[in-house]
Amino acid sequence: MKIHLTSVFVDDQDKAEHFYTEILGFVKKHDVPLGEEARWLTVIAPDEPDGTELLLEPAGHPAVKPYRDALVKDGIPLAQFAVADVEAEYERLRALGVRFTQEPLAMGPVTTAVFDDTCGNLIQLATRPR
């Protein structure tokens, strides 16, 4: 079993696909209209174009925005993405003005910093234990 597809709930689709490849590089792999506003809209890493998908979801339900409120509030990424340097990815990304909650912080093997996604999640970037 693998986890083929995972999500996160974006407040706007054309916002969200602009911040997730201009800015963090990610690669768009499906982008289907569902009707009037709504698209199945996924992206997925560059060099990985069978990996793992991740959908930007409409944050539509009524459910959502009490949900990411709360993590937000309480400083909670929603999700987690791997990068090989912490530190030089926090250097690029702060340079394209993505403002970050908490800056890299060493945590016995690993190395973790959080930003704001401008989407309304906040997302935790962890560099893989050697």
The other form holds:
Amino acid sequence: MKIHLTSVFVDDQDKAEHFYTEILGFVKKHDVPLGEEARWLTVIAPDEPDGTELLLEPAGHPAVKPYRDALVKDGIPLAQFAVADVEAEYERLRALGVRFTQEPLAMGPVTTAVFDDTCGNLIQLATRPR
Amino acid sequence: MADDLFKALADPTRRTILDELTEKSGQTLFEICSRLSMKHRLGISRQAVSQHLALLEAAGLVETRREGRYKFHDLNTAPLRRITERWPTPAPSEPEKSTP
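Let's compare: the form predicted alone is above, so bring in the form predicted in complex with the partner chain.
Next comes the full complex, and the chain you just saw is listed first.
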């Protein structure tokens, strides 16, 4: 079994497409219209064309807002992305106006940071432990 | 009020939380939990950390602020001054008299 696809709920798919590709640097893989302005919109890492897809799923369901608001209030990230250098990525994203709720923090073998994806979620950056 | 202060300081986990907030003020609950588990190997639940924070807040040692959708915890060591006012300590410049 493999993790082929995972998802985050996003307030606005157009805004999410911009943030996840232009700011974070992912590449759009699938963009299929599903009616009612919803799209099957997935992104992948540019250097892993067959890697795990991230589905940017509309956050319309009434259960989503209270769930995400409670997590954001306590600073809890919904997803984790791996980067080679958390400090460098923190500087790059901050220069692009991204709001971090946790600055880079070295904890043993892992360094993490947490930012707001502007689509309703907090996302954690982490180095892969070696 | 003084009882709240001593009660808050009496617990080692709460003192660790204060240490971590000394290193950096303005942390989310998630960051505090991460620091306790990853740096201090304290396997305590988020609910327990929340309760510790509530006691620290009651003693005035931790203050919370909402910033948009986020909630941050700040350190306030001002209440500790009441301890030195109650039992004044000698000024640091004053040399201690050696007993004969």
